[in-house]
Structure formats: C-alpha cells, structure tokens
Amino acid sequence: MAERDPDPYPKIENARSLRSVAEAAKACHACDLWSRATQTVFGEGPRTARVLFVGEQPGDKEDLAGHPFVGPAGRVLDEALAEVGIDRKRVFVTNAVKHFKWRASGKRRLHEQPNGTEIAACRMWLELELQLVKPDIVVALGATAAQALLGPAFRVTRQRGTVVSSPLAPRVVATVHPSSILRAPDQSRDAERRAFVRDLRIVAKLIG
C-alpha cells in the first residue's frame, strides 16, 4: 500500500488572493475524492461579493466543466435568484467540497453524499473562501452545506429560510439545495420551487 501524503494540502503562494488560492487547490490530495475526479470545482464570483451561495458538492457537468452550478441545478438557482432580483453575476458560488463524489451506473455517473472526513478534509478551501470574499450573507443549500457551516445539529427541514450567525458569517440563510427540487415528484415540484423562492425572497431582503 502507498503511503499517504504526509502534507496533502498543496503550497499556497498568496493567501490573501483568491486566484493564489483556486490554483492552489487544484492540486488538493486531503481527501481521496481527488482520484476520481476530473478537476477540482473552487468557488467562483466577485472577491466583493456581499452573498455567497454553498453547495454541498459538483455535480457531474460541474466536474466537466470545472465551474459550480452550471448543471440543471445551477439553472434552478438562476431562474429562482432572477426572480427575487438577485444578479447571479454579483454573487460568489462555491461547494462545501470541491471534488465531484458519485458512483457508477452504466455510463452514467451518480451522485454520491460526501461523508464527514471528506466534508472536513475540504474545510480549510471553505474558510479561505469566506475570508477573502467576506460575504455579508452566506446562503447553505442543503444539510451538509448547512451542516459544515452551523454544525451537526442544523436541520434544514426545521430552520430553512431563518437568519442565524455563525462564525464564519454574520448572516447565514440555510434552504434546500436546488438539486432536491428537481428530484421532487411531479405533483410536489412547484410548491417545492415555490418554497425555494421564498427563502431566496429573504436573502433578497437581507441585501436591501
């Protein structure tokens, strides 16, 4: 068996630069996630950015693309911040892992939950993020985004759309990542967008 790496976590040539930081984490071995995937997915947006969105992880066209939230999940995410009037392009994206999880099934590749050692193991990238961006807001999109960021205990499904500190954000909003929308039966899927909308509606208020 190999070694494990003794350092994983790759040099950073300036840590108080967002691109120094991206670039360093393309070469990120803390966790094995790395081996499958096809790139590293940091987070992108203006380093001004007052909102940050968190993820749990990229998907598969997100680890093609090497981009968050370009997959239909991303396209949720758009069609809902246009509707409460928040610009896509004046927020900061990002995943609370970078590296793309699944499983095989046939050609196709499955998403697989990230589990706590890996959730962990690409903290260090997260608070980075936050540092340098310093959002006003930040928003978690489902429990293990919300989880990384307001602890184990945080429920989504009881304290979506509620305005908590934590101290990685003065303001954090935690809501239902977009990728459960779409996996929602027929019947459900727009009261769930609805829903969706609404807590999105408060981050927008937040903003002012």
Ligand code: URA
Contents of the next structure:
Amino acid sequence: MAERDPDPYPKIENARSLRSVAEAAKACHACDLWSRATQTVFGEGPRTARVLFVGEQPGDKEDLAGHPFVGPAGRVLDEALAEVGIDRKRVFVTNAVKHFKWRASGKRRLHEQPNGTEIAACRMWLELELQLVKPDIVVALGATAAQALLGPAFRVTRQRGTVVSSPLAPRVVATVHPSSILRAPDQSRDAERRAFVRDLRIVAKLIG
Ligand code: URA
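Now show the form predicted together with the ligand, given that the preceding structure was the form predicted alone.
First the chain shown before, then all remaining chains and molecules of the complex.
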C-alpha cells in the first residue's frame, strides 16, 4: 500500500497573498482527487469582490482550462448574473472542492459528487479564500457548497434565497447549482432558471 504523505498541504510562501495561496494549492495532495485531475482549479476574481460564489467542484471544461465556471454551468451563471445586474468580473468565483472528480464512461469523463472527506480536505483553501477576500455576501451554489458552508443539516430546497450566517461568513445565501437547471426536464427548466434568477436578485439587492 502506498504510504500517505505526512503533510499533504503544501507550504504557502505568503498566506496573506491570494496569488501565493493559489500557487501553493497547485501542489495539494490532501485527498486523492489530485491524482486523476488535470490541475487544481483555484478561485478567481478580484480580492475586492463583495460577493463570493462557491460551487461544488470544477467540471470537465474547468479541469482542462484551469478556471472555475467556464463550461455550461458557468454560462448559466453568467447569464443569470447579467440579468440581475451583477458583473461577473467583479465577483470572486470558487468551488468547495478544487479538483475534478470523475468516472469514465467510454471516452467521456462524468462528474462524480465529492464525498465528505474530500470536502473536508479542501476546506482549508476555501477558508483562506474567504479570509482574504472578506466578501460581504457568500453565495452557495447547490447542496455541496451549502453544506460545506452551513453544515449538513442545511437544505437548499427549504432555505434557498434566505440570508443566513455561518462561522465562515456573516451573510450566506444559498441557491441551486446552475447545472441542476441544465439537467431539469424541458417543461420545468425555464421555471427553475427564473427561480435561480430570483435568488440572485436578492444578492444584487443586498449589495445595492
Ligand atoms: N460546477 C461547479 O460546481 N463548479 C465549476 O467550476 C463548474 C461546474
């Protein structure tokens, strides 16, 4: 059996610099996901961002590009942000888990949900992002992000769109993950998309 790395977290040269933290995260081996992913996908956006979005984990496109929310789910997010008047370039976007977890299906790589151990292993990076950006509002996109920020009892279906507090951030609003809109049946997709926009409008109002 392979021996486990005694300190799987790489050394951070300057923990007060987002760039330095992102650089260190490239070599993270705190769970096994790094071994099948192309690269670490760290959060991106200005350090002055007032809103920080947390998704689940990079998808296939994000894994290859090395940037969060640049694939189909990112397009849904971008369109909804534009609709409520939030400029994507002014928000920070990240994920609860920073490596793509997947299983093969023929030539395709299919998303697999990260487990509690993987989410916990990645928590340090999310905490550093939150400490450095200090957003006024954190938006959890989907159950994985919501539970990473608000605990396992949190239910997005019941509590979406409400402002709650977390030890990690004073104001958190949870909503669905944009890929759930892509997966929704044709007849309910538009209603799901409108409900997502409604939740983001709450965030837009909070930041004035
Ligand atoms: N889904 C996520 O949760 N994050 C991404 O970056 C892309 C898809």
